[in-house]
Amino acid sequence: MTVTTLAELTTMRVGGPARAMVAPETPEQLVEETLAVWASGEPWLVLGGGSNLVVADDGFEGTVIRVLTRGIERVAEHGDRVRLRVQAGEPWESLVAYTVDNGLAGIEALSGIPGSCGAAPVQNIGAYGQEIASSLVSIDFLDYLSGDKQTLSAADLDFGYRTSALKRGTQGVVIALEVELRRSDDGLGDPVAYAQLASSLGVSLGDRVELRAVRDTVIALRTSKGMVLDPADPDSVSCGSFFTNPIVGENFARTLPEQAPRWANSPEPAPVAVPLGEEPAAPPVQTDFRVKLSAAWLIEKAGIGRGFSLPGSRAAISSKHTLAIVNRGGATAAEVAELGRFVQTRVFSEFGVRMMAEPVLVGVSL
């Protein structure tokens, strides 16, 4: 299968072509097709739905394995759990609306969200005060050491704030997953555990809401934001959020003003602030408690606003959400990496928080 370039395949729609790329339908083409690419010895990249991608204008120089597999099967209930094992190329969309038809709780509030199930654990996907760890039970991996096949349990995977083992280094695909999730014969969702969704539907946080409810309002939120693909609305050619909100020690959250949302983290060595393009210095001996910051508000009070771009760029800030950089048209990914930069550059100078890029970025770095 040959494909122009590898923008038609992301929601950035930035990217060149791959010098080659298969398109496996099955999991057990996946596994053979993917065999095959490892033993050529040239590079390879995976492919689910391309909303947490940039890649370079020059493409990709291998080949792109591009997981097509669909799927969605009960295999196991014991008492109100149900277990679900679903194919890597599945939509997490599709998932998600699935679950809610069906009456589970555990996911609602993870609805919206682009992107590919296998992907999901390797980003540790999360929003509106849910992340698929805590309903992932294991997934099925194809190790690129081993060529074996390999089940890996949620613990395996050593889950943090949007990261996982998979993302930190580990090498392979995933090739499908289990999740297990809560049969509502109610019909009420998961206690609502953000703020904002707990707003919009006009209750208390911890409050249990019918399923649909949680899920049409997070759509709305989302959609508000320009965080679900639409064609008619061009901030939503993006890959979501270009950064992820910055966890910093307790003692340096101190220092920044006030009125800077934050929010605690558990007690572990936290990462000390440096300056761009220098690699962090070993963690502190001591202990410090951890501390969320706002992405968003950082950007905001560093002075880059919704819908800034750098003259002449086709890159921008969404006009919607400050954490959002979008393609207006016609954007490169050296234009995509440049707007990066210069956030990165601006909030820096300003609080001296270091922002970390959320996608995937392939040839191209801030």
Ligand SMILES: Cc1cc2nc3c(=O)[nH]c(=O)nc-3n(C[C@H](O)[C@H](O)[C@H](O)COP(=O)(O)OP(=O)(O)OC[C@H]3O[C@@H](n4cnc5c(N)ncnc54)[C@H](O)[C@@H]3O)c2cc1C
The other form holds:
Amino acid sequence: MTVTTLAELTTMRVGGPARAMVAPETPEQLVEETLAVWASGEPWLVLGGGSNLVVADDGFEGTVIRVLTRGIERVAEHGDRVRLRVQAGEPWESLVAYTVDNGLAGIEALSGIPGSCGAAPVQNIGAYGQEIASSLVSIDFLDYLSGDKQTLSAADLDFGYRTSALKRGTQGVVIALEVELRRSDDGLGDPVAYAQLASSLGVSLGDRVELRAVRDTVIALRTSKGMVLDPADPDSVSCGSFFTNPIVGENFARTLPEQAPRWANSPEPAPVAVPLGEEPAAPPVQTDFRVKLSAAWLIEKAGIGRGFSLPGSRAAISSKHTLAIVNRGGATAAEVAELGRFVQTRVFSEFGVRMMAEPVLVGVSL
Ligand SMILES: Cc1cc2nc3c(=O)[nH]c(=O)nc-3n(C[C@H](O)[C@H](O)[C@H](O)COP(=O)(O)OP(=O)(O)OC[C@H]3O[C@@H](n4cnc5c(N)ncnc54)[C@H](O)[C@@H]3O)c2cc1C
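How about the form predicted together with the ligand, since we already have the form predicted on its own?
So here's everything in the complex, that chain up top.
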């Protein structure tokens, strides 16, 4: 019997074998096989495209549920809004291609992101000024605690920057999702909301540009950074950005060097549940606004440049930018984690900022 290792199923190409694996191809099989795995009491791990996972060299002592369902369906239209229902195993890239081919605007700047549609809400995928949060209506979710199929609205998922209730610990499996996009009769995408994209397109922020031009330009930008999976590009053997951009208080941000890039990040305070019969409290006054820092800048200024690796290690910083850790061939999860910890330590000792890993770590800690 051939044992499949997680290294073969993840884009970082690290990770030992799974004790068992199921690979459902229909929504019915996905529910049935997941419930059977849960009933067995074994540890379990849901796997989509494996592009945001770092799994330990010892592998996974449980059952991997590899979601291979497919399908994109147009389910409703009202006004200029079109609703699509997408099965969790559908590759995200094929959904974006479908929307651009069919003149639907809302996720065109998310072109080139690897992985499955079911995983996209988990970390609220985002790039070049768009996030799935602004197009997602709901997910069909198989809840681990109850074993029931539920529909969770976007509000239930409590999206944040590269996070959601699912990433924070709500356990279960996304079976399908519904996204709503704008039918673009003039063929134009949403207003461009990212400076580098605007400059590559030769337009101003807020301008609207043909959907296909946005998609092609985003893919070209991503390719130049090794952020599109490409067998010919060793810098794409990664899980994308290894660290999220740190979010710190405004007061702390003032202690950083003036040149440190920063962006305002002061979302509305999260709504707080009010016990029945009580008046909702006035929203808290925000005294310490949040500021988002550039992880890439912090890493570089902490002395870790492009292509950096620790002596004897096959894990390295991408040669195209400092945000990705790449497997240069045969690296172990331990080597990846060691480099991740090194980056964290250097940035912390230089700036007092703790860098948080973006991928999901399974049996690996930083
Ligand atoms: C080259 C490269 C570039 C990238 N660029 C970006 C980027 O620009 N923006 C961005 O946000 N991300 C980016 N990523 C990260 C990654 O592509 C996304 O996070 C993607 O959504 C992960 O999808 P996946 O199917 O591969 O998930 P996996 O890696 O298989 O799983 C990730 C997590 O989601 C869970 N999961 C997977 N499927 C389901 C499901 N059906 N139900 C419940 N949980 C599930 C897994 O258990 C795990 O916790 C990049 C990765 C790479 C390799």
